[in-house]
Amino acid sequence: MSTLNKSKFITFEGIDGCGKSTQVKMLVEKLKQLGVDVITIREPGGTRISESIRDILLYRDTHELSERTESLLMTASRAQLTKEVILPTLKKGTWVIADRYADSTLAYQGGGREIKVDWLEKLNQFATYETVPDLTFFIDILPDEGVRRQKTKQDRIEQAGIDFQKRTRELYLKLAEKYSNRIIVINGQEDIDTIHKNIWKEFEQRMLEK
C-alpha cells in the first residue's frame, strides 16, 4: 500500500452515456477513505481559460466549427489544464484523477471526426507536455445504450449522431489494443456497483501492487 504515497495520474475515457463520470467520482471517494490526496478535474475545462473554451466547443452556437479548429479548441484546452493544475499537482504528491483527456482528442476528433489519428498523437504530445497517464479505465458501452442513458440536453458533440459515436468506440477499442499496458477496458454494461468492484479490482493489482 505504500504505493499511495506516491502521486499518480489516472484517467476515465468512454463514450457519451458510458457512466465514467460516476466511476470517477466513486474511485475518488475510495482513495479518500484511504487517506489518499486526491483531485478530480475534468475535459474540457478545469481552469478558467479552459472552461470559456469548453463553453465554446460543448454549449454556444457554433455548429460551424470545422473539424479542426475543433481539435485544435480541444488540446488547446488541455495544454492550459495541463500546465496550469495537473502537472503542479502530481509534482507536489497529490493524485489527479481525469474525466478524459487526450485519448478522448484520438478516439472522438480522430474516430468521430475521422481526422488523420497520427496528426493528433503528434498535437497531444506538444499540448500535454508529453505527460501519459499512469493508468487508464475505458468504460466500454455500445453506442445505442449510450443514447439510451442520455437523459439530460445533449451538447454539441453529443449531438453528432449515432454513427459519431460507434467511430468513436471503435477508435477507442483500437487504443485500448495498442496500449494495453495501460488501456483497461471495463464492461460498462454492467450496473453501478459491479463496474466499480471491476475498477477497484483492477486499479488493486495495477497501482497497490508495484
Second form
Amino acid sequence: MSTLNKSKFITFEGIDGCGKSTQVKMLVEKLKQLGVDVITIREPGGTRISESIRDILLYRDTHELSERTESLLMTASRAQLTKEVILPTLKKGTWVIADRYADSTLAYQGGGREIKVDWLEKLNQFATYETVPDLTFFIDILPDEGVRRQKTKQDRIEQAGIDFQKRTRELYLKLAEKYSNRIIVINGQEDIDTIHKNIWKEFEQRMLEK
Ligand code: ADP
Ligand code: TYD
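Provide the structure of the form predicted in complex with thymidine-5'-diphosphate (TYD), given the form predicted alone shown above.
In what comes next, the whole complex appears, and the chain from above leads the way.
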C-alpha cells in the first residue's frame, strides 16, 4: 500500500442531512486504523477567521444577507481554510478529508440561490488557490429524506425550504456528470453500513490501487 504515503485531498458533498458527517467519521477511522496520517475539516469554518464567517452565514436571524454576499463569504471562508490549513497539511504529507468544499458553493449558491455558475467557478478558483480534490463523494438523497432527517433547530440555509434543496440536488447531479472522473455518486438512501462499504470499495479502487 505504498500509495498511502502520498497525501490526498478527499471531499464529501450532498444536500442537508445526506449523511456526510457520519460517513466522513467512518472513513477517517478506517484510514487511521491503516496508519494514515489524516485530518478532518468542515466548511464553512475550520480556522478562527472562517468560524467567525460561519457565524454570520448560518445565524438564523440574518435574513437580509444577499445571495452574492453569501457567495463571497462562503468563498472567503474557503480561501482562509485553504491557505491556513489545507495546503500546508497536504504539503507535509498528511491527508485531508473535507465535509464540504468548493462544489457546495456551485450547488447551493448556483442551484439553490440561482447565481450564474460561471461566476461561482471563478470565485472558487480564486478561493481555492486552484486546488481540486483528488476524489469527491457526492452522497445523493431525495430532498424529502433530508427533511425527515433534519434537526429541530434549523440554521439559516436549512430554513430555505424543500425547493431550494431540490435545486441544489439538481446542480450536484449536473456536477457529477460534468466531473465524472472526480465525483463519485453514492446512493445515500441505503443504511449507514452499506453506504460505508460502497464508499470504501470506490475509495480502494481509486486511491489505493493506482
Ligand atoms: P450531514 O452531515 O450530511 O448533514 P449527518 O451525517 O449529520 O448528515 O446525518 C444527519 C442525520 O441523519 C443524523 O441524525 C444521522 O444519524 C442520520 N443518518 C445518517 N446517515 C443515515 C442513513 N444512511 N440512513 C438514515 N439516517 C442516517
Ligand atoms: P452545516 O451545519 O455544516 O451543515 P451540513 O451538516 O449539512 O454540512 O451547515 C452548512 C450549510 O452551509 C449547509 O446548509 C450548506 C451550506 N453551504 C453553502 O450554502 N455553500 C457553501 O459553499 C458551503 C460550504 C456550505
